[in-house]
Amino acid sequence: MSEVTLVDAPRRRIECTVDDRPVRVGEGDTILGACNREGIDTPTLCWGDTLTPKNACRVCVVEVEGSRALVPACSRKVEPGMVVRTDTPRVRHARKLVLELLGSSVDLSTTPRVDEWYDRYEADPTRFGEVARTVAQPAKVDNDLYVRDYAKCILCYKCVDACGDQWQGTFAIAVAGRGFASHISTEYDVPLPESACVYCGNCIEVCPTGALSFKVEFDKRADGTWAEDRQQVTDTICPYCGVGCTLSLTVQDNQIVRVGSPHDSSVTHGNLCIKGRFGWAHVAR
């Protein structure tokens, strides 16, 4: 009996309008994707390529002819005969209040380029307030796996989502509190070890801002020592079973620092296990 193969059905082409571009996507594609289709660079926080988009952060907000208020490109659909303009002042304008609202209520110290948003849009958190981080707290060292440093948590729900329905399904986090009390936390606060958590790292795998991190990496960031300038990104498969996890191992003089899975990967999706993800701290011993 010879295989059958299954294949997804074609998709009807949409075409659309970026910045005076015209540009055929997929129907059900995102602005998003439309843009990056066209390489036009747009800064995303709370977008996640493995997620459903939250509309959490509004960096990626666009205008569209029509509409009345700016739209997230993470999340709308592209729409027939759409006309999309993503750097017009009001775009522009946008994006520099939510980056000044964000840098000056969190710290974006470690946030892949924030600091070259900041230049973009000429940005200046500092303007509302040398100590206007509302958030600053003390970052919580529990367990010798990994840190949850929330003073750097902008609230964009992935973690939440990476640990719930979307991916892991262990809902050990959740977000507690109400408007400017609003934070991630373990059932009833609780530590993490005696939480629900199964260390499978998978939130630290999506956080756009460095609020959850290797401890190695947490430790090498404090005492100085962390530097990507000497780091180099290998892919491996992780020994630990049959199922065959690809491992993409962070390593800076001759120190597995982080561990990774590409986000491309049909096996994993970005997401191990705990042994994927913490189970080589025997190398460096």
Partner chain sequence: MDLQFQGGEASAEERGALDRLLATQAPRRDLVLPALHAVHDAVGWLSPAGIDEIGRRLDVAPAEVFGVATFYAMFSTTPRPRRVTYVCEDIACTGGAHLTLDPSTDAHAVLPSPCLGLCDHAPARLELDGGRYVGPMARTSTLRGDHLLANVGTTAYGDLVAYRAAGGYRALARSFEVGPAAVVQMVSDWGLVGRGGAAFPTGRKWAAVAAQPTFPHYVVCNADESEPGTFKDRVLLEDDPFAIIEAMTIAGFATGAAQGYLYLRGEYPLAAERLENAFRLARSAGLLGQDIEGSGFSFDIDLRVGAGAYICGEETAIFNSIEGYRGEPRNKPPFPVDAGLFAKPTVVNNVETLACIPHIVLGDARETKLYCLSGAVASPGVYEAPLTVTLRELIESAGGVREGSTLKAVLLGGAAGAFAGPDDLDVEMSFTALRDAGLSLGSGVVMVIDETVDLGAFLARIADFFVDESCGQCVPCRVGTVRQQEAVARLRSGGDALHELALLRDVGVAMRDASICGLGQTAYNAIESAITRIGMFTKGAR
The other form holds:
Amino acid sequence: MSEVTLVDAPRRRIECTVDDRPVRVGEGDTILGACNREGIDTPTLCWGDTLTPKNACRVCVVEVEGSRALVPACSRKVEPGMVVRTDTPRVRHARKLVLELLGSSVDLSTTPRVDEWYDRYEADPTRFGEVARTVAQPAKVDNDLYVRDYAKCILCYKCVDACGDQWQGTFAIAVAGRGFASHISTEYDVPLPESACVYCGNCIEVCPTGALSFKVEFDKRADGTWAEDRQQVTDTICPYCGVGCTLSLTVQDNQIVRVGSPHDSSVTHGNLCIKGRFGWAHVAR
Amino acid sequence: MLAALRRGAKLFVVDPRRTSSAQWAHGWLSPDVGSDVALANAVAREIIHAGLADGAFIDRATVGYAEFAASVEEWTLERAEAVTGVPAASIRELAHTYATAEHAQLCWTLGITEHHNGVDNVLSLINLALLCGHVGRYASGLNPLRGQNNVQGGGDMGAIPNRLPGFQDIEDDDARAAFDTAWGTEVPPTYGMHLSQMFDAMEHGDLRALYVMGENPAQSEADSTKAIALLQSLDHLVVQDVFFTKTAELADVVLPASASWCESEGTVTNSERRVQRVRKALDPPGQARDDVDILLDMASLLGHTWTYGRPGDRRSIAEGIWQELRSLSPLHAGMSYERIEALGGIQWPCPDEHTLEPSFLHGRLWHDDPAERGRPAPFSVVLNSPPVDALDDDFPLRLTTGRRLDSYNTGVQTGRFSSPRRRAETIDLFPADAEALGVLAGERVRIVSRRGAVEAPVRLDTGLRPGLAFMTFHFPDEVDVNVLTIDAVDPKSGTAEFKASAIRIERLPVPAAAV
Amino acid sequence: MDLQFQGGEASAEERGALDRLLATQAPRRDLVLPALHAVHDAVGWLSPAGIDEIGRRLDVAPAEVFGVATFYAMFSTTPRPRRVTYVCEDIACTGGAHLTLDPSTDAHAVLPSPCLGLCDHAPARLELDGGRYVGPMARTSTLRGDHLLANVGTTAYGDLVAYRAAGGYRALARSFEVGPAAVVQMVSDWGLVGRGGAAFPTGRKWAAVAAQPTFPHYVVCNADESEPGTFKDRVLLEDDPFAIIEAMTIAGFATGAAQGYLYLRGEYPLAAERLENAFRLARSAGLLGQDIEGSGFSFDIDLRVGAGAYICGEETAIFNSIEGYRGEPRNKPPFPVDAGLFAKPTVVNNVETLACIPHIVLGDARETKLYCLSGAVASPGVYEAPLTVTLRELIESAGGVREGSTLKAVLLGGAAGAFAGPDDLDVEMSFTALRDAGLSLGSGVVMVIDETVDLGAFLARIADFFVDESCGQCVPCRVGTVRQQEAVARLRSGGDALHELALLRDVGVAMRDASICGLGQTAYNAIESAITRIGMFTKGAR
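Moving from the form predicted on its own, what structure would you give for the form predicted together with the partner chain?
Every component of the complex follows; first up is the chain already shown.
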């Protein structure tokens, strides 16, 4: 066998303390990485395994000794001797409030695990009353492939990063506006078919709340026929070009209802093109 | 590639059209269609004359350098500029950047191969890699980017006329002997026909029956009028396909098949030689059956009982066939299903179950030990050869064909999903050409080649070079572009020169009502 | 990049504006903000075709250009006349009272604005025509001081000879004599701390950047003075621009930077004009550019003008804004001294901080602070005083509380600051003394509130301010500022105080603990201090 070229040099190990436990991690690892290694379940929403941490949602904040404010676990790199606490009253309060603020302003009904986190942090998103401002708005249905339901958008920036400089290089969408009025938008909010969108659906792949969804899923949820207990996910290979992207087909009642791709695939890291993501109508029943 | 650009890599795009890739590139070279050899030879000459060739590598690992160097001597930058239309300075910049890069790759697709001299085009690129030692090393090399998801796998499995599974030569007695033993029969020791040769054989009456699986030659062949006539002239045509294609319409027997990518089990091989698992997610519709079941029944009717895996268990059957392949193809010997699944695919060669080879080939060329280094890599003397379908006063425009992002080949699969980006077939013209012809954007025109004619509306595209027109072949039911293309084929690869037809544009008579 | 533009053909005015901008410089991403200004100034708003044209020229996607444009309050993406009058609706001018605007016409738009930095001219208005300063022309306020303000009120702003005659550029010459390391040492030894509000030791910043092995280094002057009630930096920039240019040059020399950026808030067009003129004069005198005064040191400064965004005064948001992105703060670390502007080591200093530098280099031991007195004082203005001055003395030097008024409270530090009560007047106005008293010096705001002010409305305006100015990036601030605004409104209309105060505290603590930057972290400060220090909304107090 020939020699295999090492791409990454071996990393230095550094030690820190997480919840009074000594932890050794690789240099450059984040606090979130250290927590995961220790089995400390940390809520995250805007963090994505294939994206640079944006640390915008702040639901993963932890307490680091010597730091005045709480720090986001997802992006802060571990430093030697760092003392991290993940379940102090301050941390619990911040996470509870972040969940309440999000839950009171955004429709989190299709966000995985959020009910579990509500329970864990005793969050009550209804406490701000009926009149609390929300981002409620009609879903944008401007093409037959996918729907943008920004009433469910927590503004995690992941779709923008996936569309733009981190993966697709298309830059069809950006964050527009400011403050509570910030929103994901094409230029002048033109419909997708008038934008640069190439319908790779890589934004759907990274959306943490279901704000972006396949039209099929959106319609099925609307008419009450979406049934996760009747769904299976099967990995196969895209039938089109020679790149060989793995497609994770979600099938309900012998119909494809969603197409994803494993983020750890060395071929495309969860990214697909329009054909792989949406070009399966020829096997629709 | 975008990821590499973000990390500081440089990209040069050589394409007559200003593609999306060209938009991202540091340099865009737009050669006249069919002048790729001239361009490559000029790059080679510039590298040699600038003293940038890797002499040590050439001496140790290659043969034929002297003849090659002599052959490119005539390709000065100026001459190349005259022949290709690419400015000399651009050719020079590409040559120097390529030669001085620590790592460099040449990637190509059908613009290189779909020519009557496609093999020569590839050889001219191989020459460049050998010249600079950009082969057999991590992050360097030659990458044909496959246009279809399993075109590599088809070859790997021996679905080509001169190779047994694992690329073993049919004329190699030792290789054949292993198959003779395993299959209990004698494998014919002669090469079969490739697709173009089959059509020639049909034309000469030597081939009278055809069994077509998952291909739509009635629409995908160049000069489709002729192809359809030949298919119709057969004594017997069997088509096994997922769709009732135009070819199936001509068939005596149609065998509806399941869609192998989601209604069956098995493997495919991608562009980087990665064998990947395909799995069944859906039950096939109606009477459609798995390709394997059809073939097993066919064998049975012909008096052979082939058994693989547990009956009714698709994965087990597919794995049974795979195990037979592993026993016969050293390239695949180390790839168990379990291992392929665990690793997310394995690149060949993979001779044993315990190791993985580097992701690149030809590393042997860098070995210090001459015995390990093995057979030196040959330079090839390659001559420029313009397209067969020459331009003249009657056919003054060059038509090249290609794909769009959201469609695929003849559209039988992609035509069924509602793409917001899809627009109907057009004849794309350079604005100055359209103006000279007196045609406007959106105007329906007649496009005529020496073989036939079609109609399509005009679309103006500043990303073309003057004199170049572009069409896709995605909508053959509306505009059968392959009526125009030439069936001149590369004698070695059997691939037709889809990329270079000579055409003219005719204005249509204005309907009386519109006057 | 492979970008798609579908907004149509830009007008001749729009194209001409960009032609002029790009006549002397290569297109770069960091020209997005100047390009937006150029087009906006030319036609009064940003049309789809104009946005596309900017994207096409600078190789930036139109969605991104639109995202940047809509981040700034002063840019309009709907048709608007070139002539605009901004009317301040902020606390120093209105005390939170409702503002009635003159109606806009087709030729002249009248728009409400957060603090214009003209609190010494309250009620303040600012008139612009195509981005150029039109008025108010008469500026009569008290600018009292003989150290940092020595040149203020003179004509030195447009006269380099006069500036030099008054001692200008002696500090730069001295710097060249002693060398960069000695300059850094002087600043450290003197004990200068940042005047922008955070009071971070300036010498430590400089030393850290000077020691960085990666180049280039940058100097950024933070002139995005936007804290409501603050206007001292405007006064320095309008009346003594050469002092800031000299100080930035010294900072560049000391830290190994060849390029500086002066980031000025969009509401200061007069300062912009005077700075541009001063840059021109300094360049032609060889005091900016290549080989300054034969020292071998080269340094130049680009002016970058904001467009209505308080957040761009945050020390990392300013980088994003300069680089042509939305002015959203970055997470720290990395800190600016490690990876700041264009991800390179960067010194960011406030205007007043820089104004101290020439004096320090010349060995002057005097330490003063500029205080911005506004509200119910007889003579609002900028007052220079030693940090040992008390709040009472400051108010007295401004002529005391306006005649016939009774002091009810004093807002120190602006919207992100805290309220002092009538019992706090003898506190010393230094960073440490105020911190120990649970107050904050911040940017030097001293806003005196009398009995005519409806404190509930005042707090509501502060809550509105943070809602308007939150960049929207992180959840605690984006949603928390809205929930704070809602709770204040309910409290004002007689809501359940116990419930609402608990809610305010919960939200406020989360904003303070979990927000990315100082805006969210301080958005609850003033409201909290109003509750805890002067009893607002408690015990039925109004």
